[in-house]
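Next comes just one chain, in structure tokens: the form predicted alone.
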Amino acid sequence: MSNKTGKLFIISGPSGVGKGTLREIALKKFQNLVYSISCTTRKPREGEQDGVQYRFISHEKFEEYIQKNLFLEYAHVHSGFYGTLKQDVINALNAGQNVLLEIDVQGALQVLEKMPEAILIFVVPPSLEVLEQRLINRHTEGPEELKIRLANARKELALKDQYKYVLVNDDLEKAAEELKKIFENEQ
């Protein structure tokens, strides 16, 4: 057990901006960084595994967790509920580990209220047109879902000024290097 408490990093941004890819790069580059796996009520996408990308749980179980106040944050995003278990984060921070959350804007702002020391990083696309093309290219949403995600992206982008860092992901290598600098500066 470490005497030093870890730091909490939060990455947010619109769907399709590359948050997950940047998260994976960060987890490979930094040994003392752990990812807190969120709970969700949405169905797994192809290739996703329970307990790896998310904890896939029922609406009933999610409601039970809300009633028991087990979430650090939770929100309804797109077509499902997402939430971060409070105890997972606290245990890792108390063990001296830095924790990375990849959560939506609603959740990030909830965490910031409870834990003002959290370091918020907002990932933006070079343009909405590029974001739309990325969403189309990943083939995970139909036309209606795509419209919803783009409308949500506009709302989320309007809140980026509430974050400590704004990171443009127009070139993955540059964005990863910028993310590395943020982590190093915050240590």
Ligand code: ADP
Second form
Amino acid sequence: MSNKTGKLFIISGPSGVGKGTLREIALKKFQNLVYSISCTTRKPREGEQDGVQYRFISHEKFEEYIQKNLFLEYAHVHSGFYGTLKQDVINALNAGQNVLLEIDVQGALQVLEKMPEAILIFVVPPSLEVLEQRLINRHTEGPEELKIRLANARKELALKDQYKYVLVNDDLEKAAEELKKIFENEQ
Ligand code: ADP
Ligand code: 5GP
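Structure of the form predicted in complex with this ligand, please, following the form predicted alone?
Starting with the chain above, the whole complex follows.
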């Protein structure tokens, strides 16, 4: 255990921009970085496992966690509720680990209010057309959900200036390299 408190990194960006992909790379590459697994009411996608990508919980459970004040932040995003458990983050930071949250803009701004030292990174696509194509190619959302996510993308992108870093995910390797520089810069 270290005496030093870890740093809190937050990645946001529109659905399909590559946050999850960059997160996986970061977790493999960067030492002493842990991911806080969020709670969500959305249904698991094919291949997703409870406790790995998310803690998949019912609306009732989510409501209970809100009442018990267990969330550091939570928000309604696209078609479900998503939230970060306070205790997970605090424990890891106190143990000297750097923590990565991959959460939406509403959640990131809630965390920033409580923890102004949090480092906010916003991932942008090279264009909205590329974003749409990535979402379509991922084959995880039906046409209605796709529409919702693309409409929200415009709203989310409008808030990117609230973030300390804006990272363009065009070439994946370059974006991963940029992300590495941000982490190094903040250590
Ligand atoms: P998010 O987590 O932001 O919703 P994902 O990480 O799931 O996005 O990425 C959406 C899709 O785009 C995935 O199929 C992923 O493999 C692909 N992708 C991610 N980054 C790039 C990139 N730089 N170039 C091309 N495709 C990418
Ligand atoms: P997805 O359904 O594609 O996994 O995630 C949808 C959106 O929810 C993404 O923008 C993702 O960053 C966001 N999200 C995931 N977990 C959390 C969380 O704990 N809190 C908030 N506010 N947003 C989250």
